[in-house]
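Just the one chain here, the form predicted on its own, laid out as structure tokens.
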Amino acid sequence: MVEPADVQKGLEDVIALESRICYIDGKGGRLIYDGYDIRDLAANSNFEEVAYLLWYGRLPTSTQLAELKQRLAGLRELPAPVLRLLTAMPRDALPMDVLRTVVSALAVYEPDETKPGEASIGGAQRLSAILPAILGTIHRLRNGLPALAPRPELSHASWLLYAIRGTDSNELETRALDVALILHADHELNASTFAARVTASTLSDLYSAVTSAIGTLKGPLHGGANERVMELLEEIGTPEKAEEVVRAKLARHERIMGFGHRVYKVEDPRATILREWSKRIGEAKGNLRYYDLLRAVEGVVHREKGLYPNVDLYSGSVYTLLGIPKDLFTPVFAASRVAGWTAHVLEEYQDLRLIRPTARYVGPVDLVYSPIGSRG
């Protein structure tokens, strides 16, 4: 057996590259985008401004932000062939499968934006602008409704809600989604971002890299945890039953989604922010059921296992209260994380080195080939 260096399964704690985009302080419970604490950004910024920060490494001036908002608003319309593709897909197809396929197809119609390098910023903006239209069209078509025309006067968050719901959002709803989009925009070398960078490191195009990322996000060990959280809440029913249900699951060694994190050793700062938004939206809508259930579950899990909430514990309740269907939670995640994915792809192009780790071989090395007729 060949004996290379020690194996770090899952590449845990392996430093694969240098990046200026995102820093996670796992012990201190801090998340930093290009030098700015996520708490500061969630309190004061918006998704378009954060996307600019991730792409360019600095906050925009008022003129630059206005120009970006205008550019994104002008890129919302689906090309006619892509709309026909969406229309032809099975109505019961998984939204993440449709999203992955459509993003891949978009590359055919955006040839200038598929070239690796500086031109890819156009593709980054195009994908960020158009994902809400894709999600909204998926949802409307499966409900027998026509696709909606773009609304260039709407902000990114309000356009995303309108594209899905077909109704305008109020100021609080828009702000809640804006905050959620900011919180999900990047998270260093998570699985989908790493997949995007691996693809980009081969000098493949940005659309291929984002398609790789979407395929990776589809996996239930990366995306979809907030869906499982909402399913758990439906199973529990009332806060009074949280202790019984959660302890029974823990006794059966079942995982309670929305808790623990590979990097954070304390509470995920995104969970702290979304907990408050779950309460604010719940109060505004006269429905604190989800918030009360989540607080009860949180108390049991922390007491029994010492685990802290992560971003997935409260995000599903916020999305549900905003009228976003459960099977669109992960696609909405993608509509936010695409800003981070593309920022990492652009960074990869600037300091290109093929990502090619090594595996420890554990098979035999001295077998002798035998003719097929002599094999038992």
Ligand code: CMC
Contents of the next structure:
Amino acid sequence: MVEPADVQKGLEDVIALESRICYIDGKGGRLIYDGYDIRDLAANSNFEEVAYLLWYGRLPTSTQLAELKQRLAGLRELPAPVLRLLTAMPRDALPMDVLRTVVSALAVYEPDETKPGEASIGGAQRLSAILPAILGTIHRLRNGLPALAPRPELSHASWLLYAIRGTDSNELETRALDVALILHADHELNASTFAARVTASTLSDLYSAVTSAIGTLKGPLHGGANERVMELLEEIGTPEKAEEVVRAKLARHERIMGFGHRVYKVEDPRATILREWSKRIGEAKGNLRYYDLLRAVEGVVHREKGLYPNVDLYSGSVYTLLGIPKDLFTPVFAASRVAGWTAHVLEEYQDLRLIRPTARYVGPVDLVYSPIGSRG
Ligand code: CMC
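Having seen the form predicted on its own, could you now give me the structure of the form predicted together with the named molecule?
Entire complex below, previous chain first.
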């Protein structure tokens, strides 16, 4: 029997594969998509262009971008059976559970898009285009409102906001969401992307891979942290109370959501950008309460634990000010990360190797099987 090398719990620092899609410099606090710094992309790009970059490995020309925008805008409609499924879901179901179920169901109605291999680019575009409609419909149906018809003239970010709120967004709101979507679109081998690649590595289909990813993103240590950040702010109430509440939590060895990261040992560059947007959108809305509270929390956590903010610290405040309800934060994360998940699945199909690590067995061997009736 070949003895495995040392166990790396959580696969920390294990290089599992080669990828051209995303590079994280954890010590330097840099995030790169296909060669481009996230700060450049957040300042100048939009979700559709970044999705193109992740899928094709290069920035599009203006014609290519216009074509992609048009294609995505034409793929927003929910199939009738999927709308019926959404309507049949309990009103109080968790949106992430509904999203996972609906993406899985979609595969049954769109078998061509789900096929593994190069044709999966069609499925990647379909899933990215349709997620806003799923999210918006979940939210509207639970509020007793009918589903909205797609608006192909809107950009991806403004369609997503419209699908959830049912009202048009202004330029600043659209830009704030677009930036958040760019920042969340990929992050190397994070848990949900790894889950997607594991699924794809068995030559399973793209929709199954994205279903695995959604289930993985749901966990609070990955996608759900920003929701809990907003709960913390509600508990704290005013910036003056931040010290007392945070210190008490740390004394109880509780984790403060929105801080720490497996890869970044300095500030997550996405947190830096979202901090600016939290302030900017707060100023525009005349509500800097969340920003002020977050700054206070940040000061205490850094002083007490030396921890830096991650992407989840400020994103919830931006979403709340945009009118996105708390339990849709993680689904909105999915509506962005789907570009990265699908890019990774496409890459996996091109360089396929079944992902199957090994475990060090620590249980007994040679136990003697006893009949059930004679067990004590
Ligand atoms: N609050 C308090 N203490 C913390 C935190 C935190 N948020 N994060 C890490 N620590 C402490 C932890 O208790 C441990 O201390 P000690 O050595 O005394 O036991 C030490 O720091 C190392 O923690 P770890 O769990 O070994 O570090 P990790 O690399 O496994 O954890 C993490 C990464 C993200 C799971 C963790 O920092 C955490 O739980 N953060 C809160 C949840 C959160 O914000 N998640 C969003 C992550 S960013 C989203 C993404 O990129 O996908």
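Residue numbers count along the first chain shown, from 1. The structure displayed is predicted, hence computed values, not measured ones. The term rigid core refers to the maximal set of C-alpha atoms that superpose within 1.5 Å between the two forms.
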Aligning on the rigid core, one finds that Ser370 shifts at its CA between these two forms, in Å, by 3.5
